[in-house]
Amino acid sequence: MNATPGLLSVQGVGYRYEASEWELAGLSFEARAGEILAIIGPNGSGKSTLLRIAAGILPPRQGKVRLEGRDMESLPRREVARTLGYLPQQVQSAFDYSVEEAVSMGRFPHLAGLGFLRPEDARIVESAMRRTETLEYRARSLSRLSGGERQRVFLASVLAQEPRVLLLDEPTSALDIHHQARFFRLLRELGGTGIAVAVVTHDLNIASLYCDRLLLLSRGGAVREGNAEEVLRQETLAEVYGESVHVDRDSRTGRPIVLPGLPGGTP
């Protein structure tokens, strides 16, 4: 796939939480048009922190984030929201909206005047619900949904923004295997339209099968970036995750697949 760099550029960012020795140090990546980047690594490696910096939620203590070539810190949040969609691990709603109301909120950055939906906005909202398989319960309240259903509703809201850059933090953690596969196939479709996607995931096999590039983090730093063949190496993963792993190959796709080692540490 020919990728156009520069939709979102994270350049040498660092961050440290108060009263903590843990530090995110000098990390860089690009979210490129038409590509899916997987950000992987063990717990505490800095994946979610890095994504929050990329989304403009956390200000970096060093480095820059550029959105379409412009310093994100200088851009109004409404303008950022027209271009960048961010879905955190957990989304809380203070009100028990209906599914359609929750998804419609994704159109807010594009609305003018009193903020009423135009026919085109309503069409985009309905399309987002259809793509995330939430259209059938558009009138149901959020409190009547399962965790996986709510996650798909909030994804639909982000898609309704029509972002050019999509940042997702563990978006399939509450989904069953059917909806995980559907979700990542949807990301492939979005990539085909020129959207840049960066997704945090613990599932190394999902990252291998569906993502163009992988960025492996450990202890707040980058270990390796590249395609699945370059990153998912047995010796690298064993060192980062601190336990025995076995890297094999999927017979259908030829992509690497990662399996836990056998009891006793044998690969």
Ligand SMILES: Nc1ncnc2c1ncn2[C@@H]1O[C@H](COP(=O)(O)OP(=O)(O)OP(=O)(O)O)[C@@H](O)[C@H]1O
The other form holds:
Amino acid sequence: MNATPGLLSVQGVGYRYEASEWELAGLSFEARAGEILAIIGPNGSGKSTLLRIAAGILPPRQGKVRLEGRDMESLPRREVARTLGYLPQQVQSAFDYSVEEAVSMGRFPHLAGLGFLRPEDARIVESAMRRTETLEYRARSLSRLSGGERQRVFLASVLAQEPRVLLLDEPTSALDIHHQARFFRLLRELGGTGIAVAVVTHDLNIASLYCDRLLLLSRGGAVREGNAEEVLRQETLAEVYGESVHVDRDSRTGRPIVLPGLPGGTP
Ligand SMILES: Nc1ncnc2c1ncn2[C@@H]1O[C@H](COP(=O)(O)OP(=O)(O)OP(=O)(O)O)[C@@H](O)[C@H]1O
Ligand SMILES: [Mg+2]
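Form predicted alone done; form predicted together with this ligand now:
Next comes the full complex, and the chain you just saw is listed first.
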């Protein structure tokens, strides 16, 4: 229950792609200091579109995005990049950089002139690699990593940016359970230092256990926003996902756990 405006405030944004019927309609959310917001919803419900708008990549057709109270559209990109870190669902890399080079790019918005790393930048890059367990590959090229290893390198890069607002689009979709849990614990630690995080995920259980608030989207609109208890309800999820689900409880925390319905024919 925090009434203060978020570090990032998305107010009534709407969007329509060219020559498309699909519409994102009047969505709002706040990314607040110290909180992790999970954005969940079926494929095509608008999560990535919403995050691109929140990151200032797509200008909304209606509504406003404010970063620390200032209108996103009036802010120079470089200034946005010093405050806000955005990790897209699919990261494209034009060149085959080494891991260390890719992570170092996170520091660019903070560098002056020709962009040489200072000793403190090198320390931050090293710490981001350590936290994502990518330090051992530092000299390897991106093309010679597994999908999950590469995803951790991109996470390291956005962490090296040291943003106050972190927008992450399915950041752990390729990660094993150890790295997934480790990353979400790291997000909680960052939350403890006053960073605001909004993370898109299909893992409803991770959202339940690690996130403070959840925003559930369906067909370009918000269905519900609240804590796990309020959002992860059997009827709501069945309606939105069109699939029977079983909501149970995590025995350690009492939080909701979501399982798919049993396969047909199982007693
Ligand atoms: N560049 C584009 N041009 C036209 N339509 C698009 C474009 N990108 C996405 N869409 C459409 O907009 C809708 C929302 O897409 P979006 O990528 O925001 O969904 P999502 O919730 O992130 O889905 P997923 O879980 O699959 O990543 C979908 O119907 C999609 O087909
Ligand atoms: Mg998406």
